[in-house]
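Below, in structure tokens: the form predicted alone, a single chain.
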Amino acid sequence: MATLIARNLKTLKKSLLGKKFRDKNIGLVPTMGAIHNGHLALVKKSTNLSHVTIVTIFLNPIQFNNEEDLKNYPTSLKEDIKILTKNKVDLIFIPSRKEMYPENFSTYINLKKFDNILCGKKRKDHFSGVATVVLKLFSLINPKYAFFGEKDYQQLVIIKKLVKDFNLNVKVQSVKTVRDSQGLALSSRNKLLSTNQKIKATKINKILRKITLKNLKSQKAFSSFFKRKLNFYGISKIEYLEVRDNKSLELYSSKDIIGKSYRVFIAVKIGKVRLIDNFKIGK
């Protein structure tokens, strides 16, 4: 059947009540657009697990703490629709800002855990904005499954906590980070990199792949050593470079590593483009 497109809440509701979606297990893939192969990996997993797949395209303004960042975020709506239609998505939901946040909207998720570290440390209210829009999408669409990539690992942890805390009947499914042939994690923001900047960005993964628990004597020593390596390749704007527990996101401690797994988390700026990445080390 053809891919349906809903651009407002009324059309979305009508579609969900139709035969195509009624009494079906819905897989939800929330995106902000600029669709790439990372998003399509989420779509593929959804089509494998769900009866029907809905992809949302909504550039969520309340998760941006920088107006310039919001303004410069890449958009390619016509191409996105073409790609998602080709990949046989059942419905694309493309609401306007006014539809999602009507006049006098004033209800937001107030997070008490995981939001003041890593990406949340300098991006005030970022994860409150993420959690608010995701909860709203869950409420509107009532999916059986929701799919999120491990590239945004902190976001993944927060969404899982949101589902648990509110006893939501949604199964959050994670998908491993999709990378290009050089190891660069796919991101919509990659489109903003120049050719030289992209070459520089590929060094991030190559350097961090050398980190193991064996050479990780302390957080301070690790950070200092690998920052010097990043600086050598001209990557000097490092927002954070940390190792944290894979589940609790607690900072790494060399005193307590037996049987545990950790993740290296990094955020850098190359030119004006902010990039994040992470990967698992240990068990």
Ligand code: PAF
Second form
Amino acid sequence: MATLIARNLKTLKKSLLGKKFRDKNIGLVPTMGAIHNGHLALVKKSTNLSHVTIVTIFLNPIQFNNEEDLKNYPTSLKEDIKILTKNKVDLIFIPSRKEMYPENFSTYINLKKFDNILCGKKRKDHFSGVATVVLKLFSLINPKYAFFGEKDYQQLVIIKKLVKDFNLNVKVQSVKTVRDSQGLALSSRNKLLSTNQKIKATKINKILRKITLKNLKSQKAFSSFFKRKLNFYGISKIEYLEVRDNKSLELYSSKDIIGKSYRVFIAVKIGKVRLIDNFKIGK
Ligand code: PAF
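Follow the form predicted alone with the form predicted in complex with pantoate (PAF), if you could.
Shown next: the complete complex, the earlier chain at its head.
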């Protein structure tokens, strides 16, 4: 069946009441556009699990704490629609900022956990903006499943907590990070990298993959060792490089390593492009 496109709330509501969506298990894939194979892995999982799949494309201004970053975020709407149509998405929802956040919009999710570490430390209100828009999309679309990539692992943890704390009737499904042939985690922001910057970016995964539980004798020694390695390849703007518990996101303790499952988290800037990555180590 043809892919429907809803560019406003009225069309979305009308479509959801139609035969195609009524009483169906809806899979939701929220995106900010600049669709790549990472998004398509979410779409694929959704089409396998759900009766119908809705992808949203909305560059959510309230999750950006920097105007410049928002302005430079890659967009490719025409191409996105083409790709999603080809991948048999049932509906693409492309709301306007005005409709999502009318002038008198004043209610935001305030996170008491997980948002003052890692990406939340420097990006004030970022996760409040993410949680607010995701809750809004859940309430507009009422999906049975919602799909998020492990690439944004902190976001995934926060959304799972949002669903739990608000008793939402949505099953959050995670999908493993999709990487290119060099191991670089796919991200819309990769489109902003020059060829040389991309070569640099591939070093992140190559170097950090060498981290094992044995390296974690002390957080400081481990991070300075690997930061020096990254510096060697010209990656010097490292916002954070940390190892945290895979579930609680607590910083790991060097006394308590064996049998645990941890995750390495990194955020760097290459030129003006901010990149993040993470992967599991241990059990
Ligand atoms: O991961 C993203 O692309 C965004 O943070 C999300 C979940 C679509 C919310 O704007």
